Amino acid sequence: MNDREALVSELVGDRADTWDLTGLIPAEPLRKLGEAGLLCGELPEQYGGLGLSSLDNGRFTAHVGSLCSSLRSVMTSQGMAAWTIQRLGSAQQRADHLPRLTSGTLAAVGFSEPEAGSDLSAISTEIRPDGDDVVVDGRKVWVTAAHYAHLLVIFGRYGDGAAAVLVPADAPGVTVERVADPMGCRAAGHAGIRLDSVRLPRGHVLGGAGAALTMLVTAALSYGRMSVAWGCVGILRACLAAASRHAKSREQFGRPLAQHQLIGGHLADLLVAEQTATRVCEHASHRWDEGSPDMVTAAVLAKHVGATQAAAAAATAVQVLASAGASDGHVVARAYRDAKLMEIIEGSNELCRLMLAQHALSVSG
């Protein structure tokens, strides 16, 4: 274990129980990850994170999805939100907004709104130049870690085009609610975000104002997927070792319960699941870092691979500890109820699908 994993492991403890039952992370945790730089690992070190590679970035963050899915959540939005100003802000909103990711800002990233979830074409989020200002009007929802952050990252159209705006969350106009009683990631911080002529200056519109939806929103989103994929990583580690252990040390019928092959069958179902989904995602951080042109193809591949298998791996998790995992906020019950937000969020199971089907079309000649 390194230093970074050492001092997560630390941080979350036997908490991450808790945590899921009250649906909230301390603030000190949250506060100490973030000054450590280890919310948004590949930041580079110029603006005081530490120029992690996808792969090594990608370890970590199984790491933390083993622990605590609501946390590795968080860790995601606060990824995707400097990505994002990483790859559309200028030299000087680079140099203003990305070192304050670094320093315990948290924040977070809109798409989704009541009309557009899987199909952002329909994004309805307005951001309308007025002067030397923008006003912002819109109503987002289900946006992770909203409830934490101090900066928002929201998505909205632009002219004939789209844009980002950098939000803060305490600006008059901007409104909160956290969503009531998610089925999974409970603690992740989920919330709705009502905006109401929210008035910045325009120098908060990231640079690419104006370009296609689309163009924007697949940086940030091919980060959430990556994230999300090492995430699931994370949940089969978790579910694998769980029922493993209660295996080994469960008797029914005078014999251990791994003495039965079915329930062998059961642990080795898990171990490739686990395996899998790790190749994948080490096949795609590859590609990440080679900076390929398949790199946006490959995270889909891993968030639906990992998504898929974690989903599968929870419930077979549940079915070898039986009783002894259905207490809600126990570790295979956590990861039947995440993992199954997995394969709705960045990009449903069924999106993931049509995108796979689309490249292979392509590459088929």
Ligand code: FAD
Given for the second form:
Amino acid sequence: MNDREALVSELVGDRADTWDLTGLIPAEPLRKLGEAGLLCGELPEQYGGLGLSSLDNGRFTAHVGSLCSSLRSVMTSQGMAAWTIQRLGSAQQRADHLPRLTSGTLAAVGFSEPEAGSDLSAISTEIRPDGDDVVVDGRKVWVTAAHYAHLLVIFGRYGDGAAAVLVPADAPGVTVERVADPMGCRAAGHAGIRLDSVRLPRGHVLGGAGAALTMLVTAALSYGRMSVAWGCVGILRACLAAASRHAKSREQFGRPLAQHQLIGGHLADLLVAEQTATRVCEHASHRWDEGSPDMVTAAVLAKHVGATQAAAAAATAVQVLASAGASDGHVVARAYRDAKLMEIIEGSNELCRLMLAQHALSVSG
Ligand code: FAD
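Same protein, different condition: the form predicted on its own was shown, now please give the form predicted in complex with flavin-adenine dinucleotide.
Below: every chain and molecule of the assembly, starting with the one above.
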């Protein structure tokens, strides 16, 4: 275990289930991880970041995901915000805002709206120039980490195109309201955001305003997909470990569960799922680190494989533990709820399959 992993292991300890049950990660671990730059580890050192490769940050993300998917979700949001500012912001905006994200400021990213879920072309949030300012009006839903965030990256319409704008969470006209009782990742601070005539200096609109919405959103979502995919590897590892431990120690019909072949089959399935997802994530991170044109598709593939494997494997792990894992407060019960949500976010299973089908058609000649 490297220093980064040791720090996060110490900060989470055995508290992930308590955070899940109370729906809250305490301020202290978030502050410590934020100030250490660990919530967005790929940011270059010039902005106070760690300059990790996608592969190294991915492996760290898997470690966090194996401990607590809520914390990993907060990390995904922070990394996605940092990546969006890095990709879309001007040099001045990068210099102004990125060092904040490595010194304790927490961020969240809002695309989804009540009428714009899978179909983000239906976004209606408006970013309107008004003199030296812009005025933002709209509503976002299910924004991960918005409850903790100081800074919101909001996507909306801008003239004939689209833009992303940096909105301080305490700006007049911003209302953040937590999602009541989310099914999983319960401590990830999901919230709806109302933006009522929020007035901001024009400099808060990230460079590239007026660009095509698809281009802006794909840039941000690709990072999110990589992070979720690696987080799913973490869920898979937690499930494999819990199921193996239980199968060795619990006896039925006079021998350990592990010696019943059908349970052995479940353990083999868990190992295959964990190894498959790991390899696909490694492939995507290599593409990302090479800046390959293939990286967008590789991220979709990794996210889809990670999420579907994690959701199936978490169900298998609950099956192996049976009543021993069937209550809230157990790692496999938490994994079961968390993993299901990974099949919905950053491109649902169906949307990933549609994108992969398009890719298959484009390469088939
Ligand atoms: P819908 O779009 O209504 O889809 C419903 C079902 O129909 C899904 O199964 C979908 O796959 C399927 N479907 C839709 N269109 C098609 C099609 N063309 N073909 C086939 N099937 C289709 N949003 C943010 O902006 N920021 C966040 O940080 C964020 N975090 C989230 C965290 C969690 C835990 C969850 C649950 C959601 C989060 N979201 C976030 C919102 C998320 O992006 C949306 O839930 C997701 O895009 C799906 O949209 P929807 O829920 O409106 O479902």
